[in-house]
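One chain comes next, on its own, written as structure tokens: the form predicted on its own.
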Amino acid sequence: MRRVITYGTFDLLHYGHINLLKRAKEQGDYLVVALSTDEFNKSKGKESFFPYEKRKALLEAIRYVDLVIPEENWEQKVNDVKQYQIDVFVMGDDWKGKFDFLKDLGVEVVYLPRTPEISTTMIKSKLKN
């Protein structure tokens, strides 16, 4: 079984998120989603519209997602890869090259293109105006 992991905030869940999760799941058989906690988001200067537990429940309802775990810091990725026996690490292509160090652990690193016309930042901006 090929195990895949991806990371994100997944706030104001939209079809771009669904596209990413679907394509991530296509990389293997079991998809783990590491979801940024509210505390981690605050440390990055971000605030989610929906709290962690609500975002987690939304992700758990998506058929492509097999397991949701908390993302609490930048450094946990190596431990997550080991703990969950990950074969494929997937991120959006705006992170291209940033996680290539995971290849040293025998993990395939895949950067998927984002859905260009949609983002949570864009939605928040339009709602604000």
Ligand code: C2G
Second form
Amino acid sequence: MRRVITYGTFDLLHYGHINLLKRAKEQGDYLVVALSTDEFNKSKGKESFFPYEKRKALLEAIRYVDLVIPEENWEQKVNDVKQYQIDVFVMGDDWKGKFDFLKDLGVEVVYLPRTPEISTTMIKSKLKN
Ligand code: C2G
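Compare with the form predicted on its own: the form predicted together with the named molecule:
First the chain shown before, then all remaining chains and molecules of the complex.
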């Protein structure tokens, strides 16, 4: 059983997120998603449209997602990969290189190309105009 983990806010869920989750699941057999809490989002300078519980419910409805856990801080990744016996860590390539330290724990680190032309910021600005 190859276990995969990825992290994010996943607010205003869109097809770019789904593409990422689909490809992350393809890296193994079991996908854990660490979902940024509302408090952690503040420290990321983000204010999500949907609160954590709503974003969690949306993710749990996605066929590629097996487990959703809270992401409360930047430091928890080392503990998460141990606690959930993770084999593969996946992020979009906007994070390329940022989490390579996890390789020292024997975890494969994979950065996947982002889906072009879609982002929550773009959705919000288009809705505004
Ligand atoms: N993503 C993507 N294509 C897009 C938009 C997002 O592949 N068009 C990916 C991002 O690269 C990320 C995931 O979808 O891997 C979730 O995106 P965000 O919710 O924006 O995640 P972020 O705020 O970058 O949080 O500790 C890591 C952070 O929690 C990552």
